[in-house]
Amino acid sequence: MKIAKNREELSICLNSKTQIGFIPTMGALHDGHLSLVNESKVRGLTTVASIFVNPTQFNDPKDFEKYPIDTEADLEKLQSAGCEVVFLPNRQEIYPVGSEDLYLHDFGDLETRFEGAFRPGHFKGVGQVVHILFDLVKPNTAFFGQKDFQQLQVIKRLVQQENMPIEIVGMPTIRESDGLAMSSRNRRLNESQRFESTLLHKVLTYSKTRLKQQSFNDIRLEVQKMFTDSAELELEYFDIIYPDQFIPADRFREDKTYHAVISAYAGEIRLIDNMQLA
């Protein structure tokens, strides 16, 4: 496995590589990230991952400061998974002086709803760093986990807006045995928070089973009650949406697709999840 720490080294590592699969990460890797590496390998692509904790997508500076970093462990995991190249840049490599305002895209309604509403500026930062990384790596295919479902839609919109010849592949959320979606934030949960955090998955599963039996408003009210009864978790948002438009859905129709999205706090730790319902 080759490690590139700057643009020049990355160019050398990727010289003559014609079919590249790319997994951009912020480190703190878990099995969800490694499933993306595996999918790239299965497709026979030269597999490239990046590790860069991007400051421009953190609307809360404290969240950025507390983001878990263990580069040595991350590199060991990537090597064991068969990753061939890892791009490990510092901030200056990604944002050279004078380039901080480049690639600030307008993602329209995706920036004002759900994650966009509660994390202002987040998706501009995501779009900015992913655009820069795509320019540097020049992948044929890029892999993202569906746990960050709205982010996945942002990346697809970015590629569409810029007419990039990149296939965006959304891979299923990898979960712990009790249903909790794998996330770097999980390691910050204390024992009690970790125990109750499974409520997010329980709520999504409940919504899926009740989709055709209850009105959507009744489901929303029941979810709010479930969180009111929780000693550790505070609901930030929950909704049933049309995923193609990312707007709240009104009622069930057989010809429509539905998704549930959720965000909640365990103390100061923010958890998100989602599930396709129909």
Contents of the next structure:
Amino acid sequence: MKIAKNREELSICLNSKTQIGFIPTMGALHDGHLSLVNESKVRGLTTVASIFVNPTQFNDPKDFEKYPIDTEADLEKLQSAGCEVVFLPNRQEIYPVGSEDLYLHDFGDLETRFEGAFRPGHFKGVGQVVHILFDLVKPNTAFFGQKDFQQLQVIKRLVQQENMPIEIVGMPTIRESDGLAMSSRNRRLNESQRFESTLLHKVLTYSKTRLKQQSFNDIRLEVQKMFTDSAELELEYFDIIYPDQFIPADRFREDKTYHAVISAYAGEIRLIDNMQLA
Ligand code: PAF
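Could the form predicted in complex with pantoate be given as well, to go with the form predicted on its own?
Below, the chain from earlier opens the complete complex, with every other chain and molecule after it.
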């Protein structure tokens, strides 16, 4: 596995590669990330991952400072998964002086609802770094986890708006055996927070089973009650939405698709999850 630390090294590593599968990450890798590497390998692509904790997508500086970093373990995992090239840039490499305000895209409502409402500027930062990484790596296909469902829609919109010839593949959320969606943040949970954090997945499966039987408002109220009973978790938002527009849905219709999205805090740790309901 080759490691490129700057733009020049990256272009040497990618020279003559024609079918590139790309997995952008912020490190602290888990099986969810490795499933993306695996999918790229299964498709026979030259598999490139990047590790860069992007400061411009953190609206909370404390969250940025506390973001877990374990590059040595990450590199071992990528190597075992068969990744061929890892791009490991520093901040200056991604944002050369004077370029900080470039690639700030407008994603409309998609960047201001739900995650965007609670993390102002977050999707601008994601769009910015992904655009820069796409320009440098020039992938044919890029892989993202569906756990960050709104992010996946933002990236699809970025590629569409910019006419980038890149296929965006969303891969299923990988879960712990008790249902908790894998996330780099999970390692910061203490024992009782970890125990209660399965509530997010329970709420999503609950809303899936109730979808056709109850009004969506009743489901919303039930979910709020479930969180009131939790000692460790505080609900930030839960909603049942039309996934293409990210707007709340009112009632079930056979011809529509629905998605539930949720975010909650365990102490200072923010957890998100989502599920297709119908
Ligand atoms: O999902 C992530 O880890 C990040 O948001 C991404 C896509 C690597 C951009 O920094």
